[in-house]
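Taking the form predicted alone, here's one chain by itself in structure tokens.
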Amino acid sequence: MSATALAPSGWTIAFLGLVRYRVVVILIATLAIAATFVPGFFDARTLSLGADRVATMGLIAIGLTVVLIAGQLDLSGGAILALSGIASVGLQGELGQIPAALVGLGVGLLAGCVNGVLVVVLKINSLVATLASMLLFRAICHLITDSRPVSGIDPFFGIPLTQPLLGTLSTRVFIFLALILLLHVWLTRMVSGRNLFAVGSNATSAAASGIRSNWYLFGAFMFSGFMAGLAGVTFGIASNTGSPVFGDTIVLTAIAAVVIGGTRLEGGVGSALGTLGGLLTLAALTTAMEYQSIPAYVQDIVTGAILLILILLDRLTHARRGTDVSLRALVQRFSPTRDAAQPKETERTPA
């Protein structure tokens, strides 16, 4: 058989390219559909609304990206957001605004340490551990506030966080973008960032090769708690309100955005820029459907469908953990010459 006949067709290469860059493709498709059905979708006000929507959830998604790459799960982000927001707003009268905000950040960090102890020290499954801590933190929120929202001492204090800077983006959007770019640099340029992927792929093997896996796992939960605390502090200060019901469903949406961005729940695979793409996709989708007055449950159906499609495509390109997903590797995988080039099992010489 000639090499030309065995080579993959142009359609196959095009399909594999779409699969390889599926996050970018679906983001562009979402933006195009939104621009078609929503007049003025790219207006400054609409973009500002969408970007601001991403900021708070994005901070939680940054922490979740690290936890998921490490092969763990953290469901407590929403409760930590509420607890940190209550601390940063409710303590303003006693401590002052800046010290109260620092206490709110400390609450997030402490909550992350609690999760780290449960998972790393007590060896509890991260799903069960963070589910329990989520219930605990949420109960504390209701206990200290008597299930009522609390207000700050100055409603104008948080306005700079929501005011546009350099066009349409607010201060908290710039904070989110700066942090996710720093995460990208850490994951791709730093040895410690690359070690996190090794821990997520196989913590035991990583420890055997000299990587302190438990410290990475503990640090991942601390970081996730801190980012949820930062989200709670910025959201609480911006709205001048702390409430025990804030962030009820934000974690599930943030996890969906991280997974849409290509991070695998099994760990060892993921990227900060992929998470950014997932967040932008969900923000564009939600904004467009809200402008069309589409019910919230239909929005959830669309989000779930996109998530399922991307997970199926992910399974297509990751038949095994650690498989090379470059375009060249995918072409080789789907090429008929691959089978011909590999020796058959029966042809191996016994030892």
The other form holds:
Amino acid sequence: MSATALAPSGWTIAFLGLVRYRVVVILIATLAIAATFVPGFFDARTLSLGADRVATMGLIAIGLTVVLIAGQLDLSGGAILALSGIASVGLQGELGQIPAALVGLGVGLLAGCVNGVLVVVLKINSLVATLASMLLFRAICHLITDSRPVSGIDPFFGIPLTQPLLGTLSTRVFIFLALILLLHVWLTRMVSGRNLFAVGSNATSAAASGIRSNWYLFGAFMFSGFMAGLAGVTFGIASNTGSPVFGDTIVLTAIAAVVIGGTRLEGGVGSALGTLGGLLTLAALTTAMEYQSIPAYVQDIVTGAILLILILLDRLTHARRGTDVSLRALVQRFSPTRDAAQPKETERTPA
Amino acid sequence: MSDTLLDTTTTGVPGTSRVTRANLGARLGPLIGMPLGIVLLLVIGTILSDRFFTAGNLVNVLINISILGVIVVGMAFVFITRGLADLSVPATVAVGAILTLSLQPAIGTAAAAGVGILAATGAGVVNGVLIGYARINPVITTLAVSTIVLGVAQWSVGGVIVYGSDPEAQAFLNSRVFGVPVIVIIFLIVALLGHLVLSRTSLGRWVYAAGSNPDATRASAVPLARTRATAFILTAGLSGLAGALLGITLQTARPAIGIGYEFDAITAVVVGGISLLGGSGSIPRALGGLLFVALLNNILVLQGVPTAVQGIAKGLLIVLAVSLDIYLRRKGGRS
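Could I have the structure of this protein in the form predicted in complex with the partner chain, to go alongside the form predicted alone above?
Complete assembly follows, chain above in first position.
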């Protein structure tokens, strides 16, 4: 594409800039719509409900962000969530509550290692590998529980997780927010985080320039497994239940949230804050539509359409990568009209 | 099979044929491995249970795989064009089933099934255009299209479960011609047509070419985008057909009716030794994989093994099949 040969017009730049910061644009638009239709949307209670909804899926999305940036896919998160939830709730009687939770986290880490072995050592395509491990983990869940939900010994143990802390947001929301901010710092400020983008763009060239690509890939799956484990443990403890059917559709929604946030399935592009934006967009959208009692299937249509439009836009701008649409360039270009909303910085690797 | 057409036996240097003994084994492995595995399962099944090798049981296995088999034919095309996988199968199956049953009273079963298949094909066109022409990642495209299509299908019937009103159609699908159920005959016709298209037509050649080397394919003026798109349109249409068959057989259609068919179809194709890298494979191999999984399941069921263990077996089978495939490719000198 020789897009840079012609000087792009102001409209094109504006359009490209809009697409570049589409996560922010769509998040603000969704919030505006939600605020119009839901009276008291910005009330503490509504917000905390919406945020609480995000917490479990958000943990899985954090893991997926890393895996997707590394250019891989992980379908097994929902099954790992169920498995570690069962471990952390079912073992409470024998081990006590805290050790059982730790075992649940260990189960998630171990499951991530299994994925890592399949993809990195056996060189199986991650789509097929995690499909197989998803079937495996799910089957193990059914086997150890006899397909029945298990419940914990003390329903009050999980209360602190869901109880509002500092007014509105619950503890598990804080855990999620802290982790996603940490991920942002790691991805943007640390060498190993930048290396992950290199591995995702081209694992072979990354290896040739001295990055241990295979370790990064393995680590990405371990991290994703651990995050799914954490999601399972917090969800299990909060609901005092572990069930083999928990999280059976969560991964596909989480992938949608991550992709809405600007992370590409081809790898090498993505950001933690984008994922946060994607998650909040989905949550605000769902809250607003549920409040209007729009049927679930219409909500699906809207979610799917947004996802489709965003990936199409991403494709469009991908062809015009040469154009500088960084925040600074945009502000310079449109300096007389500085009233544009100040978007958050969205990270992107150098092409 | 595409690899038999390419002459990889000579290296160009006299006296150094690439067919060494180990190499020969690696090249023959994929050819005889699957039939051998199926025969082995038949023998094991017969030894373990006296109910296994009876016409009744084997016909049951065939009926069970017929609907899934129709989808597997399409999924094989997607795999061979290096289109990764079509995750919109559950939605297109549901579209086929829901439309067939809901339009049945108004326009008759056959016409309703036709509309259902057409609507599913329409979803496939969207998939095909986005993946083939706009070159968006197939996983996320089919995921998004799937969400939308399923939503629209539910919307059109008001989000309720649809019940059938034509028991004669159900009876027809279960009736037998020379001892073979009609539904199995439909599956076999689809499989035969799919095989002929893939092995005897220029579209079939393009499908292999698109999967083995997209850049060279484009340079040779093969319509790469159209070929990729066709694979997804075909899969969606066949899933619609599978949905129509499923709806008529069950006489009820829920929106979730197709869930699991996408992963089952992928499992069959992968166990059949068709790689996600594309460029190789065939309909008989995919159906071999399907039969292998079905026979294994049947043996486990007859042995009274819990469903959970069947899931473990299926997962391990995928890992084993793909690892074996990768190992054989490496040994065979193809990366």
